[in-house]
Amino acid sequence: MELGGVIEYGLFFLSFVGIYALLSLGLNLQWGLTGQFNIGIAGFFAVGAYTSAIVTTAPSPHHLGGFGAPLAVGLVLAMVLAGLVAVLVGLLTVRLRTDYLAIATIGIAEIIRLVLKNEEWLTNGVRGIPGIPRPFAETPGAGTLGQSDGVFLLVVVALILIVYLALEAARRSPWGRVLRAIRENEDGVRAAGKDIERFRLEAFVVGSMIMGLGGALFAHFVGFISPEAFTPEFATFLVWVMLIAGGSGNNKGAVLGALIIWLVWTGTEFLTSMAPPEYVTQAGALRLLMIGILVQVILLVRPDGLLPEETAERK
């Protein structure tokens, strides 16, 4: 492979990292930090992705939207929506306990998922959205070599900066001890006098805002969405691996996942494209299976992570 092709590559596979490590961070708000296990990671992924474009793309007869807003009114409408979302599933779930907590979303992000795929006047069904615009891809000098995908990585990478350093700041606030405690000894927080509910909710909602990011990132960066790409496979399923494998409870683990995880994900398409053409329909059904023997062989070797969550007594 020519040098050009390795560094086009190369950003290429850092941007979908750097997409990934958002949506791990979000659920590590949630799971890592309070213990609640949403399984529908892909629905508020799918909101973001699809109010950014709505918001961002040039006028369509095929879809709602048009209005050809800036990148960042895509981004900052997409984490809006998906809150908003993330309020009416939470009011209705936030009491629930993990399991069905669980069951609920997982329910929910298909809903959302089937919506997107039926509803034709309002994302053009299973066609999907075509023509999302690239940031800063008319800058002069962005169609040389690697440009786009580099000042896109830019954009990714300062985002997963912010986002990293707001949640490690609530992490250590009296905020984050409260979730924590919530995740430990939930009778003893409430006999504490602590409104449990409006702590889960605000985690939820905070969680489900960077998913949100994270899908606004990935339609920006792809160029093309439809409801396809937000299977539970690719947009839940994934990121619960990166989080197990990076460290429950551990923003750095959290990113440090996403990477490794993307690494062996890529990695195994490798393998599989190296198959006999009479079992390539199955690559993806292997793919899936290698993913979770590792997951199998981290929980028995590392079971908090690569990098367990930080405790006083570690420290």
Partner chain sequence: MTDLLQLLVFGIVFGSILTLGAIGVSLIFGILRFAHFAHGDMMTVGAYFALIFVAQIGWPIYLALPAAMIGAALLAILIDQSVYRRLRRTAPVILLISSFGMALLLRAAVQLIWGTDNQVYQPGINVPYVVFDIRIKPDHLVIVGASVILVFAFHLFLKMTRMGKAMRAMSDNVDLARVSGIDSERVVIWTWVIGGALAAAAGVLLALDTRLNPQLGWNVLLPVFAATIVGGIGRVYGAIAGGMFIGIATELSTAVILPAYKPAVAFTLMVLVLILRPRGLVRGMN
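Taking the form predicted alone as the starting point, write out the structure of the form predicted together with its partner chain.
Keep in mind that what follows is only the chain, not its partners or any molecules around it.
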């Protein structure tokens, strides 16, 4: 019984790590490789989550849909919609400098959150969307297996593997080399005749689609989403900490960072649960404070992260 509980918790824990690993991989393509500062991760995450939720839930009078479509359709549409939003944002911002892009992305994320909160016909507002199905929950003969965290984890791991291998291939390809070159020396790449704006836009859109996929998986894992789940604290900031801690520019680092920071983050929950009961309401703030301090320490002490970008091929 005891062991069963531990395994169950482990599966639950790793599922979250997997979802965050996807976000972190998406950010690594944008920031780690191309040097695009996206702090609107929460926006693309939310678009993915809501799209898949609306597409796959049973029909409901409280929000658009649901259309009861299979999960795979939900995941694909989540990526498509997150990608479309990214195209819009990208076309507007692709020429802007880093600071402006940062401000623009955080603005988009906040507007998406406002829309999710206020457009009740679309999203049921703050009351959220319940009853989002798990993978294989509807498969005949699957029984209770469809509800198990183990099956979910297998789906997530499979998707991470696909995304990881694709990103690694992209990183080594001429396309990935151009992205890194843009990050290092924009003028040089322009002089070499490359269409910088197009490469940037491609990286931004693909990265955002991966974030949308992460959002969709999040929705199917927790089963209920509301605008509260997509605050900058949890959906954007933690991902940044993960990528920086793991090593930006390195896809392995992105995944490792997700694992370690999620471990730290759940560890802080454990720590604060030992605090005296009168501080229970403050526990969330205390956890954020600890993570906030952690990121400053990482930036000061080990800015390249645990697994720095492999630079051998350049030097």
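Residue numbers count along the first chain shown, from 1. Only the largest set of C-alpha atoms that superpose within 1.5 Å between the two forms is called the rigid core. Just so it is clear, the model here is predicted, and its values are computed rather than measured.
Enquirer: Rigid core fitted, then: does Ile19 show a CA shift of 2 angstroms or greater between these two forms?
Expert: The answer is no; the displacement is under 2 Å.
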